[in-house]
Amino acid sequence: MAQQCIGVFDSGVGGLSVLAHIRSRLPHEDLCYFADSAHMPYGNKSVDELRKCSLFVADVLLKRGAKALVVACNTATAAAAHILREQLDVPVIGMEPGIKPAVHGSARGVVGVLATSGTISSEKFALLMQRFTEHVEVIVQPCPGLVERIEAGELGSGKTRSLLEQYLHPLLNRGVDAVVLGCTHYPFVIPLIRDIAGPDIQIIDTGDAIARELERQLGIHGLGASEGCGNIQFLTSGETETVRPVMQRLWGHALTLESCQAD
């Protein structure tokens, strides 16, 4: 089973940042992305359709072989990990917004979150609220609009800097010196958010943290390749002529992208 693939999955393109850290910590291993296009943006559904797609997609990836699941996705995580540890049979690692390490090393007492709607909302977010934040003060920004905008590829447009202005400046003028990405999507415009925050202010990805947790599973369970140089399937659920030219940018190499729809 060690042989077996690493299934990882966001709504689009934006847990690519995930596999990208996952692809350097873990270079043996055979990985399968899936874009779930189809149903982007997920920080609009309902905990219900969450579920539903959550559960589509862990059904596509543990059928192509997936031996562990990265649920590449802070709202899905919220809405679905549970469920998805629940009825499957292999590791399930999801993401949670680095609160943590951002209150430690807040000097001010002043932090900021970007995140989408849906993870604002969900009960997982309001307790890791609760934890870090008793002598820190959070500021919780939602970013509507800005997800779609990375997934047309508009990682430098006037429109997707604007978006990040009017997000980032109440955090800034609220004098915050770090600074949350509360989606996977969002580390693709870390440049634009540095040239409108500045040098000083931190940017919080966990997109490591969540590799290394998925090294520890995989020797936890037994379960790490330990030779060769692993394989990348990327899959969507969207149209591939639309979604590869995105994939390709962010990803920085060209690729091939297989249609996978629910039936």
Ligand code: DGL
Given for the second form:
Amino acid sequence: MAQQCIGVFDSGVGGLSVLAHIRSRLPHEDLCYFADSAHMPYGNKSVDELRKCSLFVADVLLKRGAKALVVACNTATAAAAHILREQLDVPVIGMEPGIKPAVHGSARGVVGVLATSGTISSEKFALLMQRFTEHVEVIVQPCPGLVERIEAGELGSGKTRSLLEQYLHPLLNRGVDAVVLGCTHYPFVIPLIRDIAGPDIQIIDTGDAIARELERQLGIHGLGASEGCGNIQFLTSGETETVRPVMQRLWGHALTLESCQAD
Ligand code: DGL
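So the form predicted alone is up there; where is the form predicted together with ligand DGL?
So here's everything in the complex, that chain up top.
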């Protein structure tokens, strides 16, 4: 079992921000990353569509020998992680916007959350808000269009900056001292967020927390690999010529990208 890979997926390149944390925490593990670029963005899809996409990707990854699955996408986690857990025989680890650490670390008691519309409208998100926001004001901001800019590799373009200004200014005007990145694409624009929000704002990304949870789950199930240098496979349901350049840029290395279409 310990030789099998860990399957990681997102709608596109966003989950690479999580994959990087997994790679540095678990260097012995073989990883298989699936970018469901043909169905990107997930953020405005219906719950049914998200479940269908997630089950399709999970099936591909299990056929590649995944011993555990990381849903490196907040939107898909909210819509489908519990279905994957019900239907699959492997541990499934999902994302959650870091509202809890933001609330605990906020001196002013005002926190902002950036996320997709799908995440924000989910039941899971409503429960999270109920649990952690009793004594703190949490301002929630959907960010339509931002994922598409990141998928286009526009990490510092004028368009990306003006979108982020539009989404961050209402939060900053209300005095937030922490901004939660509730979408795995957003860590790639942290430099721009920092530039707009200033040095004193806490930026909360849960990528490393998910890598830690994965490590814990592998330990519980006796699935961890403890030697050798793990290899990484990259797959996409989209056009490899379009997806590869931005993937390479965000991953920071040349990579081989395999096309894997829906049947
Ligand atoms: N990166 C994903 C998330 O964390 C999905 C973004 C999208 O495709 O809209 O929510």
